[in-house]
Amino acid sequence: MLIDYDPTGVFLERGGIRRDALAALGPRLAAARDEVLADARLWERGGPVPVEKEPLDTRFFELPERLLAEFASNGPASELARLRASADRLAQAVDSVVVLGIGGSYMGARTMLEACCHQYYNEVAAAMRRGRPRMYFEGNNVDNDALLDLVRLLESRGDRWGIVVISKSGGTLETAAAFRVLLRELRGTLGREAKSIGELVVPVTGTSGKLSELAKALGCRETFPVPDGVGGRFSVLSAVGLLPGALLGLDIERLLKGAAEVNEHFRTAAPDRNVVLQFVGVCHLMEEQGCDVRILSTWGKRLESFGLWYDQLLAESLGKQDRGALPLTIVNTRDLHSRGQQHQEGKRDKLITNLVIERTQGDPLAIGRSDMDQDKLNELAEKTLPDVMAAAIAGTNKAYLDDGRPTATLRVPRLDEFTLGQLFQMMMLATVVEGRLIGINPYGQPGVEAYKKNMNAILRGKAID
């Protein structure tokens, strides 16, 4: 387990927590772990669901070992080794690929991106993205001029694209609407080879309904599936972000045994050495003392979208019967010079948790000495830009704990595949386990629901109940 969790920021005299009191919260955080591992294994048995536990989507958890598992006795009739496959000719058959999907259904794949790639990967030369198509993401809202930005960059370029729609049912209607517009431009585009246009196409869907019998119709060469009891904002390690993490050349066998690993902790880690547990614990215990907002404060920009990934997970998950943290993704140092003023002197309803990658992965680059010294940077010469973030980092904690404000610190090694896949499955155990220790199922969003059916009801000149 490569994740290291420290919360001794939030071990406060006045608007913290008492280390007893995590230590006394460790039989219930057991408890709750226990209650997410037999749900598991009674989705496996197939049920019954008590009603007051539906939905139960609980297959993301052996999701990472089952996949695993299978692409070591099947190898190439595996569904790795087909998603491999699948990425690895598209990706050689055109030169930008448009991944349409919402929330869930995209989120971890931007995650994918920006954590792992080349910070300008779809600036940079063919050579740069290892050969890998450009990833371009849609049908997550309905801004038409967004979309109509889209179609002409890839109509001014010249592209070659290609389409992977993610949707379990094909109901949602923004990813809808998205899909069958760029059919529309992408067959314009094929001219006399539309006939082909199922060769560009690749599906992630359920194996029924809309999007299924769209996928045939179009006579997609391959399709994949979104499994059942997988909920989308759980759904990173399936399909869902498995294919485009191939599409961009990502090791996703690394990804996968990266989460594999937070299980076997997460079942086995004792409750005072769970990272997992502890997490929970912390978050846990701070809402009670009235820090319902919490933070989640990465450090660098490669970790904006997890945090946006994760703000969707948490909201979605817990936020139901009036009750729910709020979650709040900031980056910083960027964004100590807009909220860090707030969060320094603004109302105490906040946990702040750092996220700290300790290792670039480019060569550190000093400040270095100049003939015009004129900014005073002459007697930082030697020191680099790490070590102007690990001040920053070390002199915000500081301050943060000189005036009684909480903060916890996540830490990884490095940022790569096998760590991603570690974040994943951490933060989605974390949030099922915070929902069975609060008595709220973590599973199902009725709320999204809702505006769904009222927006599809005024489209469609029908009446609202």
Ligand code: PA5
Second form
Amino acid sequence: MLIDYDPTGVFLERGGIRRDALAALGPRLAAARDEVLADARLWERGGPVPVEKEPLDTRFFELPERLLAEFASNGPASELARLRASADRLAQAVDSVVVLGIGGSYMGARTMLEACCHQYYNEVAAAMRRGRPRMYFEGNNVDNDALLDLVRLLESRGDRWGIVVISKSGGTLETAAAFRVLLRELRGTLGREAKSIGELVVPVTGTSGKLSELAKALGCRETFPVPDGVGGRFSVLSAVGLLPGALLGLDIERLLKGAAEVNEHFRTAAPDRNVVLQFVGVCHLMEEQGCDVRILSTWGKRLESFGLWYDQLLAESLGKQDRGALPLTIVNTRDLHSRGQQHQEGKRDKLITNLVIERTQGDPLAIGRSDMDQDKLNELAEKTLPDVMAAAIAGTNKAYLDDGRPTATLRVPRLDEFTLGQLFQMMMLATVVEGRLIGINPYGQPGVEAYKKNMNAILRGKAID
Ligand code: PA5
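Given the form predicted on its own above, produce the structure of the same protein in the form predicted in complex with this ligand.
Every chain and every other molecule in the complex is listed next, the one we just looked at coming first.
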């Protein structure tokens, strides 16, 4: 397990929690873990699922191990190999791919791009992308101008492009509407080309539903499943995230291996050494004493999308029955200049969890010496940007500690497919464990239906009841 969790900064005299309170929570944390493990076994056995447990979308848990085992035994016929082959085929055929999806159907893929690829991935020359296509995300809104601008961009460059459309239900209006518009545009670009539209569109969807039907009608060469029992925001390590990941040229097997390692740790480590359970325990105890704003403070630019993915995971899973902590992702040092004031001196309702990547991917940049020392930086000439970042992290934590502001830190040695897989799995497990701990079903999102019902009624000229 490469992720380290250090909660030292929450053990405060005033406004924090006590070490013995966290230790005392151990048996309840272990019981919540056992319930998550039992839920998974129940699903695998085929139920029956007690009514109070419905829905029970627990199948995300062992998905990494299952996909890896199937890959080992079935080779080229396995889902993992077919995902790679499909991604390679599409990557050969197009310059750009538009990934359509909303919520859990796109946030994980966007995280992969931001965390593991060149920071200017879509701008760099194809060789720097190792021949992989540019990637754009749409179908996550109904923003007319954004979609129009994307079409114009693709048109202006004369790109060959394709679509990966992802929707578990197959009926989400935002995604379906963008798909229809883009299909029209894509058809227009094909002209007399021999290629059929079915070669340029790869759907990821449930085994039945409107999108599945449309995929058949379009003659899509490949369609990938969102497995039953895997909820949208828990689906990042299924084809939902793995297909875009493979299109980006990422090592999707490593993503799964990282997640599988977290599973092993989660199953076997004692509560006081279990990173998932310790993280849940601290969040829970802090919330019980009024700290219900959970700030994920990411240091550096690569993990903002991961934070937004986590915001959705926590909000949609536990924001139920008039309860649920408020997740908020920040990116430092950027947001020290926008939100820092409030975190240092505002209402005492926040738990700050730092997410720190220890090693940069590229060589450290030194500040360096200059003949023009008006900025007085020569005295820091030997320092590198990672040195400045480390000082900012330590300085900020010290300032919070001095004022009794609780902080904890998640540390990851480096950011790559393996550790990203670990982070995804850790947060999904933490969310379901916390749900079981506090008696909230983390699966399903009944509250999202209300707006959809009203929107559809308004569009169809029906009365809203
Ligand atoms: O977590 C969830 O289930 C949701 O966020 C869904 O992912 C989102 O609503 C999109 O749904 P669908 O994939 O059915 O289009």
